Amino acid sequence: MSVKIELLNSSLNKKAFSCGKVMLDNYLHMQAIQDVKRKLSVVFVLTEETTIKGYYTLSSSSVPVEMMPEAIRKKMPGSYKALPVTLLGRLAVDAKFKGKGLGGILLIDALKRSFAVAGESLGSIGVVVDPLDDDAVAFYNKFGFILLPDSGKMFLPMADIAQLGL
């Protein structure tokens, strides 16, 4: 299978995706371009043609120092009361296109792109998700996300990113 992830345009079919979770149909089909004018977020799209099979939006944001792992916060310095991270807010693919690897390929897409700006562009020290459900929770374990304590938000740091050789 060809995939080509893209920015969102308007040349796409935004109202045909449907991922059967409203709160992520409805960011692509009536918010997602707006986002994307006023630098809330880059959203990116998987496509065929026309089709947008998955999508999945980044923008900066920042985590409680408090709330990382020891073994990170013990490496940070003291002056720090946040720290920046690449959050990945949504992600998202169509119903019809499940079950064929699209998520981990967004997914894997997104984890690239995130380190690459962090190398060069913009300060992060990982990935944060914040799930909606526990099959989203499942999806984020198995590429080794963890837990952060009492926020239900789920964070990879960019050294893990760096192992998986993307």
Ligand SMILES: CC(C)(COP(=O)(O)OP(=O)(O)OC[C@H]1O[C@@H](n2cnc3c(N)ncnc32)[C@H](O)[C@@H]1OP(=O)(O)O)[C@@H](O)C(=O)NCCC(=O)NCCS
The other form holds:
Amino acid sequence: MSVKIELLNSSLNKKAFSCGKVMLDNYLHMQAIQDVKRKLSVVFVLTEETTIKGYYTLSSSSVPVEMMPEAIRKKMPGSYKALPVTLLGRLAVDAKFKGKGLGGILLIDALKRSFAVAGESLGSIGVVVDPLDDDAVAFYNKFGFILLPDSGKMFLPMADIAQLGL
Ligand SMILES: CC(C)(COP(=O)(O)OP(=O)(O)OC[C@H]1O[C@@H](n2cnc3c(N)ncnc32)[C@H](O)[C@@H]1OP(=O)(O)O)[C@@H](O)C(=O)NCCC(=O)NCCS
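Form predicted in complex with the named molecule, following the form predicted alone:
Below, the chain from earlier opens the complete complex, with every other chain and molecule after it.
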């Protein structure tokens, strides 16, 4: 399937986007452009003409070392109290286009982009997500994300993303 994923810009029809989760709809309608201007996040959208079918956001972040599973922690130098990660802060597909593979396409695009940046310009040991509910946990689980205990966050190491051969 050929799809277009581009940076959010003001020529697109943000207001029509509706994924069924008010927080994620409101973010795109009202906050996303401001966040981009403030460099809080980058927002990528999957589009057809001016229609936004889905979107995701990426930001720099960090997680406390103790939040990581022992297997990852023991590979890290003891001097780090927090580890740099890439935050996939939001990912959503418009309800009209769900179940057609677009969520997976957006997620893979986000992983590919995060991996490329970590290899070239900004250290990051993996991608972290904050799933909104059990459905989102099941979705990310399908792609190999693991739950980080006591945080509600999920994590996919760059080493695993490398193995996807994106
Ligand atoms: C979660 C979401 C992004 C999935 O988008 P989608 O376009 O319907 O997903 P896809 O069609 O690409 O599905 C990709 C794979 O994930 C699976 N999947 C999708 N939703 C799932 C769910 N809720 N639970 C388990 N697996 C799920 C699909 O079965 C598919 O697997 P397959 O390739 O083996 O068939 C979409 O339902 C959504 O926008 N939800 C509301 C917002 C949200 O919760 N975002 C995530 C948290 S921020």
